[in-house]
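Listed next as structure tokens is one chain, alone, in the form predicted alone.
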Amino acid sequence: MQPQKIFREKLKGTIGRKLLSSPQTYKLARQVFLKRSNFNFDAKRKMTSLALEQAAEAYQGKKPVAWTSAFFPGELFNLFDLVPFAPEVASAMAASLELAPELLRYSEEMGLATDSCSFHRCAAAGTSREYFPLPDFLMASSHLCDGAPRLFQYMARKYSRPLYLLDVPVTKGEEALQYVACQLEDIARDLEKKTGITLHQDKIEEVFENSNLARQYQEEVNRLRQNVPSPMGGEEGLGYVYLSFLGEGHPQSPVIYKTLMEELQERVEKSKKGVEDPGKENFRLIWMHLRPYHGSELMSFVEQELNMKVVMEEMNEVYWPPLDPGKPFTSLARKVLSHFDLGPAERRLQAIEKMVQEFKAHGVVHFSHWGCRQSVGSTLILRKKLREKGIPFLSLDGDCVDASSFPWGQARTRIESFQEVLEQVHE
């Protein structure tokens, strides 16, 4: 039996919450489960080890725990040696362990709106049910996700914890840059008071070097994936989104990306020599947003049964310039404001068109997660504009956490129809 299945069985019953909230569970998993699990890449093993280490630290309570959300610059909590915890990641884990149905039902009893994001409803319920660790700090950004700031505001009131909400304007330019930089500096100064840690230049340089090295290796990973056939698919690729949530500035992130880069280089070389068969690529796809984390067959059906390989994911695009340790807050502000999904939909469209061209993709799939308004809201524009350029586009309605909101039969039919469209366009 696979370790995940064993763990899932152990979580059933009254002992489940104690197991999930015990640091010893994650320490044991690092020692035993990592050795017994099968990984396609050693980089994935190293990243899983990091995730288990961070989870153990979060439950251990020896260091302050900082809840963080997607797109908040994670380098900040590494500057203050805070233990990061991402509720979206925890909810994805809950879905994979079949705990999400219980937590989503409980969220309704708590009075949380069912039309809001399931990631955040699951996180709120999981904390209330003592599955997830309480935060010492809450750090959210207003851009690209409207659910996380609402969840964090709720958590701050309920548990009397300090909230740092980064207000990000949709406009670019010097005024916006300084506005965000000043906020980041204010947050850092307040963290100095609350943690007792004085921020020194050598720490900034260390964290920024980790971030820049990881960025450099991630760019190379993306370039290697442009090979035809691609050395890695989307189900594997989407796993590394973890590092964009909890690995920014961490010393293990460049190690993981460097390992992945070297493994992909080896695969590409073996493929060119005919030593290794990377599998069929009937079509190459760009994947937008995330994927289901419950027991869905979606990714394996697309990539293994239909041989439509996801060669790049929107969430893995390196969109920001290298960080400058000499201007830390301005540099982090520039990173925040560089995201292509911030502002008019044309910016996101241009980014996707660039990916299609660079990765020689035949089509684009957007997994439209229920409750993720800022991502789903632009799908009509994207479909219209991409189709005008002859790029087939599929918006696939579903839910990353709530399996009951993802009718697999309907999704399968739509994917098969999309395959037929690709065949007609590229015959």
Given for the second form:
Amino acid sequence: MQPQKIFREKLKGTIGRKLLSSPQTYKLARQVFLKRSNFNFDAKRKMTSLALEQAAEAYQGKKPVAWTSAFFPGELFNLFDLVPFAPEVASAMAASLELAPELLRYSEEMGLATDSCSFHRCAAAGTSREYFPLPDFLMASSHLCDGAPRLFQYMARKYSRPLYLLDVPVTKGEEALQYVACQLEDIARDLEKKTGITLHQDKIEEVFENSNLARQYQEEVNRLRQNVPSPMGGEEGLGYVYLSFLGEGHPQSPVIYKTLMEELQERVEKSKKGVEDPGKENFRLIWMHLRPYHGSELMSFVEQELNMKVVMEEMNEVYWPPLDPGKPFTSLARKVLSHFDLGPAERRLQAIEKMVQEFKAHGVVHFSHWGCRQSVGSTLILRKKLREKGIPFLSLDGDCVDASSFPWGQARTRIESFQEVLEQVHE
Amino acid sequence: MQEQFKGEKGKKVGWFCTYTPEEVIRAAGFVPYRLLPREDSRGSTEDILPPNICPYVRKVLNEIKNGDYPGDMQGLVIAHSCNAMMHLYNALREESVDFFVYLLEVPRKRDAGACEFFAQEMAHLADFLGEQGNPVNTKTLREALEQYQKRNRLIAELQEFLPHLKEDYPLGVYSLAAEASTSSPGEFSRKACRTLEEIKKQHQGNLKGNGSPVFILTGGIPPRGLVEILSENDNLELYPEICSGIRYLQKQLPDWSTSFTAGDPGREPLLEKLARSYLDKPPCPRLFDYNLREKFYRRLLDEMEVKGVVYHDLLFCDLGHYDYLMLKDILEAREIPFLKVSTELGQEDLGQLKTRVEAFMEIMS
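Beyond the form predicted alone, can we have the form predicted in complex with its partner chain?
Every component of the complex follows; first up is the chain already shown.
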């Protein structure tokens, strides 16, 4: 039996919550998973090790823990040696461990509307049931999501802990840049007071160096994935989103991306020499948003059964310029404001077109997570615009966390139809 | 369709969120006109917006697509108050509308940095509108501000007499807010003066509000039908703590006449004061300072004799969903009865709602 399956079975009992809240669980899991599990890439093994180490540290409570939402600039945690914990990532984990249905039911009992994002519903329930490590700080950003800041307000109120919210405008320009930069600086100054850590330039340089190196290797990884056939698929690629959530500025992030880059380089070379069969690649796809984490066979069906390889994911796009340690807050603000999903839909459209071109993709699949208004809201406009340019686009309705909101039969039929469209367009 | 719309004749600029500075629109020579969703609108927006987007946005978009807006509409100012408004902006740019669509950034914070940023955004809006209409300078802005100041004073006075103005304002505060947000300040003020004069004459100026027990309607923008159902109760006064009610009417403008006594202060200080007044208006769930919202709710419960609360949980409104969790805690702790109702702002919601609301009103009475 796979170690993941054994772990999952154990969690179904009444001791599940205690197990999840114990740092020992993550230390043990680290030993067992890393030795016994089959990883396609050593980079993934290293990243899993980092994730389990961070979870163990968070539950140990020896260092201050910062809860964070997606897209909050994570370099700040590392500037103050905070252990990051992402409730949204925990929700994905709950889905993979089959704990989500119970948490989603509980969130409904709490009074949270069922049309809210299931990542957030799970996280709210997990907070209320005290599944998570105690936070010392909470940090969330408004950009790309209305729900996360409100969820974090609910959590901060429950724990009476300091909450730092970053208000990110969609307008570009110097004024928006200054507005965000000042907020980041205010947060840093307050963290200095609360942690007793004075922010020194050498620390900024160290953390920004980690962030910039990771960025550089990530760009290389993306360049290697542009090869035909691509050395890595989307199921694997989406796993590295963890680093965008919890690894920004962490010393392990450049190590992991460098390892991945080297492994992809080797695969590309072997493929060119005909030493290794990269597998069939009938069509190349760009993947938008995330994937289901509840054991759905979606990714394997798309990539292995239909041989449509996901060659790039929206979440892995390097959209920001390198950070400048000389202007730390302006630089982080620029990173935040550079996200192509911010503002008018044409920014996202341009990013998709660029990815389609660079990655020689035949089509685009948008996994339309029901509760994500930000992402789903522009899908019809994207479909219309991309179709005008001859780029097939599939918006696949589903839910990343709630398996009951992702009827597989329907999804399968829609993917097969999309494959037929691709065949017609590219025959 | 034009005759369906009330309001002064003149070039109108539509707006949606109560953080939109009407005074700037007015200063450019336009009549600010709030587009509120109508329950009888037909058609669909499913070709441009998915179904899980805010019903207010979908309804308004649908109405615009059908041409159901004032014929003299020159443009729309969309305040980026939430994610759904961004989608409305995107969708409208895809539609072939014959007026301008302007996106106004509105901060979610209230500190000095947020105020400065908002004032800058207002200045950009003023410049843009100035190009479409009249230049927005110190003089035009001050005139507009004075008009709104006068209007707000009259609104405050009218509110005190509302229980006796059922013919003019059948749904009380809700009707008053609807009229004020779709009229020019001058036109509104002229009518308000006449109304006040008459009511004072009829009752020898001795008819102020009686401080009777209230029930609060809060949450997302409600369908008019829900307000009508709630207004049927004669024993309890409805306090609509919603953006088409109190949150719009209680917007306080500073006293400009005493703020700048010497010379021309320039446009920017006025905009800064305006930005501050908007950020200080009764807080809505979009604001990041949740303590403020909580304090606001607690103050309402402390200052009024609140018999119950109806929370309108607008579907697909994340801001409202979490606001409810916080309010629920407060109400449970104070043992105040509350009812959560969810709608998509449609007529179809109301039949089912009526029975639930009536049963709840009985408990409150």
